[in-house]
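One chain comes next, on its own, written as structure tokens: the form predicted alone.
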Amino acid sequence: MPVPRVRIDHATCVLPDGTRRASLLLSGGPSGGSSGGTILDIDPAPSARADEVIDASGLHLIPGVIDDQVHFREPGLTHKEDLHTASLACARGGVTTFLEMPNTVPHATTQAGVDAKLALAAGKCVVNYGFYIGATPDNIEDLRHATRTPGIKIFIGSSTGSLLVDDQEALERIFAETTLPLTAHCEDEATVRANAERLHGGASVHDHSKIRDHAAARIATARAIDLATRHKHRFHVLHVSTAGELPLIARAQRTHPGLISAEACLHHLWFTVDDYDRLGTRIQMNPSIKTRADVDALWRGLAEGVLGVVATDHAPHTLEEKARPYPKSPSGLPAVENSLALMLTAMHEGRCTLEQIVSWMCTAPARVWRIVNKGAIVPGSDADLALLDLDAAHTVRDAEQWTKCKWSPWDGLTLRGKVVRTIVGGRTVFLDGRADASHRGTRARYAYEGD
């Protein structure tokens, strides 16, 4: 039986060499089970066989979004989120691949832990997936031999128990003795603790940004960059939140080309400390929300190429948990189903172009993590795509969220630009407000794995 084929006609496509009207021919993947389709051709011959034709007149087609920083809470914390609900939210938002962090319960700090999460995802995720392995002060052998993972996540701050690695000797060993790409949560633990002691733990959520202040982020980012450049180890700075970190990153990028990359997250691009009055603990995050000057600096950092990736750090908690009085309220917020629409809204406001969005959310994450066959619309790549109506307006509503926690910090905000169809492996997984919950994505694969 021939593999089904899908043709997308009359779309305005964001291609590596420019944006133009084009048609795509896709292998549709298996008729059941997991995805596996590829982009067969751009502007195929009219006689090329197609079992399904999608008229994309008036719509824009981009590669599927790759979100390289999410917390989907499974195993162990599934009352907040699970892999199935989170992957449905991804599909709704045009996210076709996610890379998930290791601070689940139990932590994914061994190959067995990573493999267990891969097995869970294979049975639950409607989009593609990958899982980092977490560093601890004493799991260097696990990190040296890890495979089927995009890289190693270090919590230099903002963690407890075995995942907190702020001892210099342990950090030196990780940077010196491992080969996988490294990434880190950069907040200096000593600075955070000193600030918390000075403020007696904090009287309100407004104190969160004073406890997790500019210095905490800057000191830890400088420390990590020093380790990476001395050991010549590929390193990615997660969720940059301050203007002060940008010169550190830019300098390292000039002196050590290709070694250091960095990203911004949606909440740090949108919210400021002035929003605590309105949103309270809904925007309590680690690293914390900063000032308007920092927000503007992050947008400049993206425009200038110092920051190359936009991610979500999707980290849901229930509203009941978030309503606890500070500092008992947990840090984290949901974002995957609104991230692309938020960036499209920013495009309409003149903050960026569609081509920049594709670079930051699709192409760059694939390049940073060396994900094979993703991030661009080219023949031979995986057929992971998002079809957009750039002018469609919709309002974010808590009750309408697909994430299990059923709320968004952008509740009530009207966005301009919407995902109308999401395709994973050549098969439609989201269309007309509905998802194919039976579909299963596949594990992301990385260049170091070879063939």
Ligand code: DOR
Contents of the next structure:
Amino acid sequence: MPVPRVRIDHATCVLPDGTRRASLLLSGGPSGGSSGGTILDIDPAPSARADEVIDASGLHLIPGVIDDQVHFREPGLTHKEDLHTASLACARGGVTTFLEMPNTVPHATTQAGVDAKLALAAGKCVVNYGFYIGATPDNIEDLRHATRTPGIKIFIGSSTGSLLVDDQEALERIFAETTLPLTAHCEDEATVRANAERLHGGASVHDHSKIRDHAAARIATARAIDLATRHKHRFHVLHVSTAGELPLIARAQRTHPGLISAEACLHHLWFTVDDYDRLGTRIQMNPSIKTRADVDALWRGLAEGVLGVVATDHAPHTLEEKARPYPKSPSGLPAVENSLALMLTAMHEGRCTLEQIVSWMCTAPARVWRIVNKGAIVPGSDADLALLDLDAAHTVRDAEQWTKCKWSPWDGLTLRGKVVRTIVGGRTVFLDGRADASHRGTRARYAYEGD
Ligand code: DOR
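Got the form predicted alone; could you also share the form predicted in complex with this ligand?
Below, the chain from earlier opens the complete complex, with every other chain and molecule after it.
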């Protein structure tokens, strides 16, 4: 049976060389199977065969979002989230590929651990997926030989779970002896511990930003950049939260072109310490939420290109867990199904353009992690796409969230800009509020893997 072909007509497409009206011809795949369909042509000949025609008049078409920082909790913590529920939330949010962190239970710190997650995902993810391998003080051999993974995640400061590499000698070895791209959670462990001691663990969630303070973020980011530049090792700074980290990153980007990339997360672009009164532990995150001046600096960092990626750090915990008195309340919040709509809302507020959103959420993550055939609408690329109604408004509601934990820190906020259809490998997996839960995505591939 010939592979079905889909044509999308009349969409305003964000293409690498500009935004314009275009038609797209895709190869699809069988319903309910993993497809791997590709973009066959842009503005195909009118005679080109199409089995399905989508009229996208009035809508914008962008590459599917690649969220390079999520925590989907499977295996081991599936009362919070699992790979199926999280991938449905991705589909709803226009996220067609996610890269997931290793602090599951057990931690993914071996090839077998990464491969076990890939096998789980193949059976239950409606979107595409990849899994980082986690660094420990003594798994250098696993890290040296790791494959089928975007890169190595180091917790230079501890967060949820017990992954931590704080010892200088162990860090030197990881930067010197491994070849995969490195990325890190940068909050200085000693600073955090000293602050916690001084504040007797913290009396309320307001103290979270005093314990995980500006200095903790700056010191750890400076340390990681020092390691990366000395060892000339490709390094990505996760969830930058302070104005003070930006000049460190910018300087390293000037002195070592192509070596250092960095990202901002939605919650750090949105919330400030003043929001603790209203939102309490819902916005307890590591790195912590900072000040208005930091939020403004992060937006400037994005505009100036120091920060190249926008991700979520989607880290669900149940509301019961979040209701524990601080500091027993866990850090983390869900975001994956609202991230693109939040950025579209920011666009309407004049913070950025649609082309910048595509760069930060689609093209740059593919470039940073050298994901093959994703991140741009070009012939030959995987047919991973999001179709948007830029003007449609909707209000975020806890009870209507698809993430298993069923809440959002943006509950009650009306967003402008909506994902109306999400296409993964040429197949529609989300349309008008409903998902095709039977679809299966495929694993992301990385340039280092070869053909
Ligand atoms: O607040 C956080 N929660 N930050 C992290 O880096 C990890 C995450 C989690 O897994 O809960």
